[in-house]
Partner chain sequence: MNRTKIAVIGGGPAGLAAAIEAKKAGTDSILVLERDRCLGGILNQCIHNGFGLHTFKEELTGPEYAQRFIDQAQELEIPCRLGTMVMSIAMAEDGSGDKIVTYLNREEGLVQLRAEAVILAMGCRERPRGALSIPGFRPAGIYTAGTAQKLVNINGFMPGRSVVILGSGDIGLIMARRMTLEGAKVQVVAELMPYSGGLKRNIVQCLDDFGIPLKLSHTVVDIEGKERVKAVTIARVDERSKPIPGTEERYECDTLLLSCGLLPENELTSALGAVISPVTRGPEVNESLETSVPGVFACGNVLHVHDLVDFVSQEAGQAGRNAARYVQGAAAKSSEGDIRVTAENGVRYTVPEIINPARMEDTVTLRFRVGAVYQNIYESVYLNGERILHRKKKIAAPGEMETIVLKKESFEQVKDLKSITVRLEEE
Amino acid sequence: MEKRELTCIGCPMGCQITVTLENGEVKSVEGNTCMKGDKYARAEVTNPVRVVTSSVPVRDGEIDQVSVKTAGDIPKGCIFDVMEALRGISLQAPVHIGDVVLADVCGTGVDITATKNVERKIV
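Requested model, single chain only, the form predicted alone:
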């Protein structure tokens, strides 16, 4: 039997959760005060995922960078690959919220999208 200790991020309570696994299968989840905690803990120990946020440069924009994020969860193990894929990206203003910055990032099936509007700089 293996036990993993987690701090839940499913709600603001931040419960201390203990997950018991046997042969990679969740046998029990203890310490959560809501069902979100149970769901989070089971996913975190079997298939952890994250939303990645970053920023990329904008050419000829009112500001020099725009915030971006994955449009959904990606496998936790892909985070560094996603950040590397973003390293070479720059955008031409204007940029609008929801614009796809990088489609199907690293073969995850998830797009990177802009989360802010950046208008073209008026010269």
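Just so we're on the same page, rigid core means the largest C-alpha set that superposes within 1.5 Å between forms. What you see is a predicted model; the values in this text were computed from it and never measured. Positions refer to the first chain, counted from 1. First, how it differs from the form predicted in complex with the partner chain.
The Cα position of Ala71 differs by less than 2 Å between the two forms after fitting on the rigid core.
When the rigid core is held fixed, the Cα atom of Pro12 travels 2 angstroms or more between the two forms. After superposing the rigid core, the Cα of Pro94 is displaced by less than 2 Å between the two forms.
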Second form
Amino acid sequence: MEKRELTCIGCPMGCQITVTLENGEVKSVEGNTCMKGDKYARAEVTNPVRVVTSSVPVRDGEIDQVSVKTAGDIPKGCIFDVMEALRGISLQAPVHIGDVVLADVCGTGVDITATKNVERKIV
Amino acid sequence: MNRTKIAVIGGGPAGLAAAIEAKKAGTDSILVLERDRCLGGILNQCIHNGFGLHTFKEELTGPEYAQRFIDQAQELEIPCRLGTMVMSIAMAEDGSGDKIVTYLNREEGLVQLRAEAVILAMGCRERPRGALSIPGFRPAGIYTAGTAQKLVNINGFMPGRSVVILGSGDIGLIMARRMTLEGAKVQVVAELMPYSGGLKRNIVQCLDDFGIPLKLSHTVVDIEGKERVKAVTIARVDERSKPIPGTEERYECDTLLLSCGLLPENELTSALGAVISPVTRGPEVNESLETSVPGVFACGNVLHVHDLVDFVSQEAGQAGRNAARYVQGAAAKSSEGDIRVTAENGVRYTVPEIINPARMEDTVTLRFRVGAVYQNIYESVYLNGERILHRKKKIAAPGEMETIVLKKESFEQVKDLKSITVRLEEE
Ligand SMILES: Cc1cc2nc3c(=O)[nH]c(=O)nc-3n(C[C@H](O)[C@H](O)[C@H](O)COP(=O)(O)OP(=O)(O)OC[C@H]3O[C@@H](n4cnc5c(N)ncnc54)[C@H](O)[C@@H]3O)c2cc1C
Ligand code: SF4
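Could you output the structure for the form predicted in complex with the partner chain, given that the previous block was the form predicted alone?
The complete assembly is shown below, putting the previous chain first.
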């Protein structure tokens, strides 16, 4: 039996939830005030996901960096792999919101896309 | 002299939404003045996601949220002057009620602009470290969290490798994660108060995810290092925020980030002579979001510090519509019937501070903050001592702005209105 302590992010109550697992299966969820917390806790212990945002250098742009994100949720365990995959990447201006910066990052099936428009610098 | 009907000071989310709604309400002559090289304000450096859930029903990053409004402003052909710093706003001396906006930019130099109405949307800035009484030297390596955010996200420069953060506001929490992802070691976040002002989601996803400890009721008591920060010592504080001897913990680090709150940027507003609220540090406004100076409106962080940009956009849209009504001559000018809202019993302030039912649209939105964390509390509104609203809240905390929408009907049912009171009640 394994016990996991979580803080629910569903509302400012921030209930402290205890999930009991047995062989990777949820046996009980305690401490939540409402069902939203139950749902959150089950998802969080079985398949936690996050969106990762960062920024990468851009050449010949009006500004030197462009912000990027994973276009969807990726497994929480892949956060640092995604950051590693972004290292060394640099883009050529112009870049527009939604442009794919890196397809299928780390085999997650999720693309990294630009979240800002950076036009070419007028010289 | 150059003329415009409405001058908008600041091209962040507030200024953009105000200009867009004023234009949609039928005002053709609007000018947005922005001191930065681009529109979007502080959102340009907030590259994390979580913006716009209320407005667009999807989670956007700061720059994406800003772009939606920039695009709209462009479609509506609203002129914006960038790289333009507003130096002063004053009443015209001819008694016309016009305002003279003085601004400076590289192309035009120093310009005086005559405007019938002005919308203040200058945003806020971070409490500087000078305002914090941290003893010791002032070595390099101490930044406000917002400055660090700009350095990392816009300039691509990492301010340090080993970090201690004082203050658990959202910007500090976001930066704890950002610097961790970029390879820094964030050792601890110390918070003076017994609770965090940050969103739960940020505490979980920015600290817990990376095993960064949050120490509540702690403050920095010593900073070591002559040229560059070498170590920071924190200690637990008692109920009166005094450090408790013997509780010190020393962290070797090269960087200290300060995330100690935001202050509305109101030098222009004070110089114009508008009444400033000692609580919000923004101008006092009425139900039309008009300051004590007729025809001068305010919205966004310059009015009071917001946590959600969605509410900034809503509020700013309202200011824009009211400014349009003002220049179209449709707004009632008299201040007869103005009633000051009383905020008491745990309610720190309300915006607006003044309501005049005669001038009200169908509803008025009251925004406020509570002074401490309350559970199972009621938010109540009284007109002439009679309770017209009694709403249960599971939780109310200083970090989350509260909103109440009141209907004009409720006001019309009360004869000879003298008082409006907003308070927290246990039952
Ligand atoms: C450092 C920092 C980080 C933040 N991070 C977050 C976050 O992560 N998430 C979140 O929800 N909220 C965040 N906020 C709050 C955020 O500021 C608001 O949600 C929103 O951006 C406020 O919009 P605004 O238009 O009122 O102000 P701003 O976005 O600050 O825009 C004000 C604009 O006015 C311009 N201006 C000021 N004075 C003048 C002048 N004299 N002349 C011409 N132009 C002028 C400024 O250059 C700026 O572009 C942050 C705030 C700060 C200060
Ligand atoms: S369990 Fe329900 S009440 Fe508790 S924090 Fe989550 S959403 Fe809020």
